[in-house]
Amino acid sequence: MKNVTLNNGIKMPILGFGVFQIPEEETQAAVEAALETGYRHLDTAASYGNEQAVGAAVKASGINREELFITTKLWIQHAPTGNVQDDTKQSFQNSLNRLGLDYLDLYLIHQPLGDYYSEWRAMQDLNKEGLTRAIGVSNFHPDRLVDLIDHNEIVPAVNQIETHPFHQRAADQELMRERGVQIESWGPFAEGKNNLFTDPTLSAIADEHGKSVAQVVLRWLIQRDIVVIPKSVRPGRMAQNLDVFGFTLTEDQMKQITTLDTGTSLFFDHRDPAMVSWLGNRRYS
């Protein structure tokens, strides 16, 4: 497995297993299968409602904790204690308890909404205390990311954002590279939108390598040094997604995929007032 080195020296597997939208009752079996297949990087979130199942799978696997890289995410805090920093630390502990872990490898602010500056100050404390080896953000556009960096002590190690062939984020990635932030893709297959799995360009490249379109997309991301966390509940597909290190896309094939970029989200806009209000009023702890 190829690793990337985060800005604090921590090694992070470039390919992991995501559990977004896997029902809680199916998550433990899916994660156990992923670990059996060879995944050692797991990604969940408080808002997914399946942290406990992820933790149960980790425990059942018997794999040494040091061999795993585990990420979860902090939802927007509404400060029932009256103090966002205290509330953030309590939410972190709730996630840790559900996962059954003593520490995290990466803790992310899930949304760039609410008082995320207070959240970040609390996360800096958690990082300094060794409770999470690295801290980062998710869904941050460049302006908010730069502002957070410029006014805080610790630079986010990771920014997990929508990244796939139809929304490639090249300019965002370049800014992150300049600022020492690792880009991580969520939604690498665009959930099949725009007929991704039958796209003529991707299908032709897949045929040239004797691979699937999914494998080509993952390889394209990895060759761009983008961390990626595909999801599947099928062991065969899990294995296929992991089998992307034995071939290389040519420079011309990489350029062909570049032409698919639409430059816009296929899911939602974090700058849309209605979406901001909808996200901001959801409650998770």
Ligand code: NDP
Contents of the next structure:
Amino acid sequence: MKNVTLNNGIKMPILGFGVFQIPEEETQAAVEAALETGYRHLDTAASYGNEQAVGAAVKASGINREELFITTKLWIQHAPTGNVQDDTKQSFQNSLNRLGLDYLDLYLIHQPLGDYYSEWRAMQDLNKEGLTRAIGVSNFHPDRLVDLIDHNEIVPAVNQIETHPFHQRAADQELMRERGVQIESWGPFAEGKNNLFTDPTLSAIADEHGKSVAQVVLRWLIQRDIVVIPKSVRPGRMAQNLDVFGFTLTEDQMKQITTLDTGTSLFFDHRDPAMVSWLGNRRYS
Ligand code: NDP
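For comparison with the form predicted alone, kindly provide the form predicted together with the ligand.
Now the complete complex, all chains and molecules, led by this one.
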């Protein structure tokens, strides 16, 4: 597996397995199958409601902890104690307990909402204490990311953002590169929106390589040095999504995919007040 090296020297597998929207009762079997297929990098979140099942699968697999790269995410803190830093540390411990782990590889602020400066200061402490090998953010637009960097000590190692052929984030990636922040794609297949799996441009490139559209999309992201965490509950697709290191897209094929960019989200707008309020009023600890 190819790795990327984060800004603190930690190595992160460029391809992992995401578990968003896998129901809790199906997650253990899905993660066990993914680990059996060869995935060693897992991506979950407190808000997915399936950390416990991810942890059960890790335990059942018997794989050495050091061979795994495990990410989870902190949901927006509401500070019932009145202290966001204390609550962040408690939420981190809750996630570790659910996962049955004693450290994380990567802990992310899930949303750029609420008092995420206090959350970040707590995460800096967790990182310094060795409880999480790296810390990062998710869904941060460049302005929020730069502000967080400029007013804190530790630069986020990762920003996990919506990135796929219809929302390519080239300028955002460039800014992150300048600031030493690794870009990680969520929704690499745009969850199938815009008929991604039958898109004519992607299908033609896939035919040229004798690969699937899913494999072409993952290969395109990996050739851009973007970390990917595709989700599938089907072992056949898990294997397909992992098998993307034996072919290379040409410069011309990379350019053809560039033409699919719409420059906007297919999911939600973090600057829409209704969405900000909807997200901010969801509670997970
Ligand atoms: P994806 O873009 O990975 O798409 C998943 C969908 O594609 C599922 O319907 C899956 O179906 C299907 N699929 C997977 N592989 C194939 C294939 N080879 N051929 C055809 N269809 C396929 O969506 P996600 O939203 O799950 O994104 C990936 C991960 O990113 C998440 O699981 C999560 O870990 C993370 N994420 C983070 C967010 C954030 O805010 N930080 C937001 C959203 C996601 P099936 O399962 O039936 O195979």
